[in-house]
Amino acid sequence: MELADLHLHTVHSDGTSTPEEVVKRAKLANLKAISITDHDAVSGINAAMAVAEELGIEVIPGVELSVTYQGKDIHILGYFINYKDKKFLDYLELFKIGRIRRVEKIIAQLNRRGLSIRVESVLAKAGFGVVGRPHIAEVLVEEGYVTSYEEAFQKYLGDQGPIFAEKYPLSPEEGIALIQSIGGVSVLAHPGCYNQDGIIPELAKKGLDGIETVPPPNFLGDPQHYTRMAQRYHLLESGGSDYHGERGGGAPIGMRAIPYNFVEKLKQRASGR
């Protein structure tokens, strides 16, 4: 069978591959398509496509919108977008503006509490990628005030945690109405993490194209709960591992692989776009 892998980052965002190295990986792992998903940034997908041509992979230019849904934070994958589209481009660049504001009010939060670290090594760390939530880890790492990327979540930056700061205010509706207006299929990125289902009827409503039905590993759930709800609601299947690299999260390259017959039937939605 021929598999796709269509939820990977790179050091475009918060994964610690190049793109090049991505591709690379996803060969030795037999796919036959890939989609660079990097949060709010689109800037490592020619260079995939680069290196792809050589090795026969077929990349599918993505992203994957950070929204915010009923003051939480949820993802939506954006595939067979136009990436060079100046009108996008202008909003993720005010995302990228959006980002820094809340890593310097995280920071001053963290420094409230003792935590002495800089924007400045913070944002050296994400480089020429948007920083986030990861690269603030890394540093709280380095400092020595956790001795994990995965303690500095639990313990301050998680979801659930005591330190929050919202990012640039955008809907579910703006955000699928954004990757449609540049040709893309909107995908609701890993359901299963949110505990609240109901967000899927409720944005199928709002023209979500489809949902992500592969499970992550750590799922412990019905692994054909999110299928069922995608046929139920008449959604598109995806899915793929959320790989990070050596950051953590996700899964390996191809681990969470699904099949290609996915890949053609969102195409076919994006075609007629």
Contents of the next structure:
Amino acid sequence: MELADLHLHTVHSDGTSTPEEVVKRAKLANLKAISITDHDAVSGINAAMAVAEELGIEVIPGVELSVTYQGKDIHILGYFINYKDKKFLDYLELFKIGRIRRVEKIIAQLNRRGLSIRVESVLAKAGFGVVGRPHIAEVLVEEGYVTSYEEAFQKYLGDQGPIFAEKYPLSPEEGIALIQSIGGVSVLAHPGCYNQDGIIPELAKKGLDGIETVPPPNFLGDPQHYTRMAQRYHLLESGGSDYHGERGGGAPIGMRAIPYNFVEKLKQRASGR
Ligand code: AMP
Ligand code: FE
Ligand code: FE
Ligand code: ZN
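The block above covers the form predicted on its own; next, return the form predicted together with adenosine monophosphate.
Okay, now the whole complex, with that chain kicking things off.
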């Protein structure tokens, strides 16, 4: 069966592989198609497409937007987006600046707790990529304030707190509309992470096109659960590894892959926009 991995991060956000490396690894994993879905960034797509053309693998332009729903951080993937759209790039610039301001606020809170890490060290970790909590976590490990990346999230940075600061405020409706306004298809990322399935019908009402339905490797529940949710609410299906390279958080490229016919359905939806 021909397979696709539609959830991959690169150094353009919080992954550790370059777009070129991601494409090469995807080719080795025998994938027919992939999507580069960096957090609030599309700057890795051109490089990935150039290598992909040489290697004969399809790269779908993608993005993973952060939106806020009832105070929670929710991720919405966009596929087949017109990633060169000027208005969209202006939005990404706002998100990028919002993320820097947020890092400053988080670090101020950490400093008050006696964890004296510097904003500059965290920004340096992100390099030219979009900065996020993973970069803060890595500096906390390096400076010896925690013993692991996971511990940094458990003790300080995770969605359960205690440290919190908002990024650029964007509602799910706005995120979905933004993706659709540039010809894209909107998909709720890792629905199992939010501990509230009610979000799925809520977002379906707001125009969401699909959800990721492939469970993570260590998932203990019913593996068909989100496939059934997708059917129930007439949503398209997607999935992917959420690969982050050396950094924690995802799986190796090609794990949680989807059959290529899911890609065709997503493409069909996009072609109508
Ligand atoms: P941000 O984009 O700054 O909100 O950071 C979110 C990213 O942090 C996610 O995409 C994951 O890569 C990572 N992340 C969030 N929570 C955890 C966690 N509990 N353990 C490991 N990584 C996490
Ligand atoms: Fe991430
Ligand atoms: Fe995500
Ligand atoms: Zn992701």
